Amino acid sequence: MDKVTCIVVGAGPAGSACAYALARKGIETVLLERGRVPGEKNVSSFVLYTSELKRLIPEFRKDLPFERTVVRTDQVQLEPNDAKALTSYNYQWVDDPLAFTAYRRKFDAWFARKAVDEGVQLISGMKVNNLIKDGDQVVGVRVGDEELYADVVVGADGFHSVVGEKSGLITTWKPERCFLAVKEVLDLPSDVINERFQVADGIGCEQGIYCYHMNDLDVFSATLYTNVDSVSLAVFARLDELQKKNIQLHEQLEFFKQHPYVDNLIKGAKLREYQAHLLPDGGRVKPENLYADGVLLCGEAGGITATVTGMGIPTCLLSGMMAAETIGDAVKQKDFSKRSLKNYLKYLDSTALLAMVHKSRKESDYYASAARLEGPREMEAAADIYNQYWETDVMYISKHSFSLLVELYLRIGQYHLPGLLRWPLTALVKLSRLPAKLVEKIKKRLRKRYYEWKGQPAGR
């Protein structure tokens, strides 16, 4: 093969994004994709929000193979023995849909149909293991003993990257800033699925699950979706956690399934598919390390992703055409040099990706320390205020009062304030809570000399 303008390395949602958009300017792309057909080695299911597809191909809709069009969202907070939901039905998006669910093998695959259709050249099966080099600069890549030259080559090709390790850019993320993810397709009749999750034929749900303490765990969280006759369920933890306390990923979704919150959604499905990945909890690559002399990291590969959230598929997307369009301007230069390609971080900052690498960066932080305690103790600390207010509000026989908001700041709110702010807040809300409890103090023993004196039982 001559020379090609641009080799895109791995046909997923970042990788197919930029392909289209690359074609679209009229420049000369090479698509790479290891699987025989793209979407090959995903088997699973995923819910898509559309905002950046519908920007880069606006008639989406009138081929994009999708399972349900999701209306109904769910918030679930998840404990041994209760389940507390805030469910959301937005039902305009049945005409303006915001998210779908569909099927990774069939969503990648119509992707890359359409980048082809825009002249993109799709060679598959073709699995890249090294790049290749003129002293700093990335001039193409090895595929077996082929060599393939082009001016700049695009890393999409995922968590396990060869184009940002082979070009340096990227280094082995520790286990505490991964998690393992765990996820399973099972099937169930369209109408049961309806019936359970209170939607109608072509309306689907998504519920995010969140849980502590959970069969030793620490920190773990599922998500939950509907298909056309399907379920989607994903589990997720921290990879650090599972190896220290032994504890296999795929053995803690069997007992998650066993929980009567989730066995009454599920009861009786079938599995049809099982997949484990991977995850970098977001900002696993630095900003000044996503690209180089003639190469660019986009998507997973450059952790562009916000694994926290569960927002992966926008921000690849999103990414892949902020490349292209990085490469666009270098074409016009002429100039494929790390110079040039540095314009890759103005486009990022041009929409909210920049600011989501720092910030997921600081959230990585944030998730391999303090958390590990505080994350469990707040959920744990919610669910309870919770109960005790809605137990305050039924019950007559004490008199005591409930104070939501002073339970929620003494144990949670204080904890995420600045230390100057934070020990005098807490003193001056326990000492204002002093007066009230002096008085009813006052009161009881007031009623108890009354009674006393009357020679009548206390009481209250």
The other form holds:
Amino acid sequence: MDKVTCIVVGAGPAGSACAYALARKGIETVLLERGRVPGEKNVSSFVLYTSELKRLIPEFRKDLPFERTVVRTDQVQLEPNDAKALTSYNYQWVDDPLAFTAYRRKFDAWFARKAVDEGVQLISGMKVNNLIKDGDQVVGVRVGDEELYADVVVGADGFHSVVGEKSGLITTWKPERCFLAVKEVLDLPSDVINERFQVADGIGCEQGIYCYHMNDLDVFSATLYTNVDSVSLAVFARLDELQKKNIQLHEQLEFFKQHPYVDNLIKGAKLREYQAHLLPDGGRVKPENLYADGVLLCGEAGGITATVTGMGIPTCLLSGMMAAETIGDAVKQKDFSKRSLKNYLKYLDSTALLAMVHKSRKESDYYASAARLEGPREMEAAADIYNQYWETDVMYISKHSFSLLVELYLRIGQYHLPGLLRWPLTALVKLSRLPAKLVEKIKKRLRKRYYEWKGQPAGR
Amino acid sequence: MSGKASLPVDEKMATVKIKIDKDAHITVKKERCQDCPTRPCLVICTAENYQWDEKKGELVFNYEGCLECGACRIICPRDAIEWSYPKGGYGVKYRFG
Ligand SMILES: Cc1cc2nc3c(=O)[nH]c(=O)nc-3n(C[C@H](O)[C@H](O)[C@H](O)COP(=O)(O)OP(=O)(O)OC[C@H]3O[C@@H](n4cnc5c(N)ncnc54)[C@H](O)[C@@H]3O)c2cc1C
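Now show me the form predicted in complex with its partner chain, since the one above was the form predicted alone.
Up next: the whole complex, starting with the chain shown before.
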């Protein structure tokens, strides 16, 4: 009977981040992955924003496997007969890149390797089937016929989380809480990509494409990202809507590819690989369901992801880091009970993670309730989220005093206030470069109000 | 926009590498499908692995060509589809995910 201090299930971004951070603390950690190599089971579009990764591995750029550095973001609004684009450049990123296009197969393997270099024991090709419990306390996992014991188990096993479901913390996702994605990686020569997307060698762009009246779906969007000699094209729709309207998503992808805007960019490209994956609508798991006796959930397994913003990996990665902090404390106190692991919420709250995830949820509620948003507004909202991320490093709320104010403004001010009130608020947000102490005070109060307004208890 | 899909799904699937396990990771309680009014698995599956066999009058499926999105598991209104990931090391093997 083997026993270690910590078992992390799933070598995705959440799991590898957690295992890496645990090993740095000298905590004995086993990382279990069902793929023969980390990454071969996983699908993203995939643009990687690296602020969080940088905090974990400052020298990550030395050997990060990536395709192109992203310096341009296009928000494209597509209707059957026209296309409008909002393009943002960030020239600073040419020399000091923040985002990269990449493949999960390479990135996940690289990330897990980093964890192994720190002392993590990676066991791949192993699927966890069940948890082992002693009363309420989770004490290990079952892998095939084998058993592996630990003081604490971290569920970083993504969408269909065995750890989450078997611990009773979460139930299966409901169709109305999921997005289905199909994706194609399409071969295009490098110089053709450069010409069509107006980029240079090594430099790429990401396009978020919002589709209106393109088909019978109310919610239908796409991403188109440039790799070295291929482009990644993914389309997304709500699972419940596909069901209700009896629509095949992969067929919609084919129609979508015939739109002149898309066709001009990808014509002549040959299909390299076809993929499919589900995404949860982030923020649907109650904070108190992220931990129990001997078990923590991070990343997508706990719904800690911001689906609408496309910031899945950074949020998952950061939650893995926070799980490791929590376990670090638990190891010191030799206490792996629910009471001790509750600290997880404190750590999550020290970042803007929960607020960010919650925001994503509100955003998607908003999309769903408004049936179909007017295009420009949705684009503006998305652009705002991106800008906020770039400019203020929004995940680290504690370091950036203004983000709550900005957030409040964005959420309430932007759409629902009359201009008379909106403009002074805008000015306030812009001018709110107040002394740090004062900001702390305001922030505390705002945070309380904010949670009240969100209908969540403040003192969490 | 209308028209027929230009690339049929089996041509798409030809680009995917899968290591097939001899044990199926999908089981279906077929009797539950008989009076299922919508059979959403037929349209939801991104690999079109579920088909309605008119002759036999039952649901047929092919676990070998599974992309492992698991949408069928989420969508089945009758709880008839038992789907879990394939055994460790088996199943889909994305090279450019
Ligand atoms: C089409 C698409 C495009 C996306 N694009 C982007 C993007 O551009 N940028 C971005 O930041 N995010 C993007 N996302 C979101 C992002 O992919 C997810 O948020 C992220 O992968 C979640 O990370 P995770 O570590 O929580 O889970 P995962 O990445 O799903 O990792 C879970 C790991 O656990 C393993 N596992 C699962 N079950 C078991 C088990 N029982 N036993 C052992 N191992 C197991 C899996 O094999 C996997 O390696 C995209 C998602 C999709 C579907």
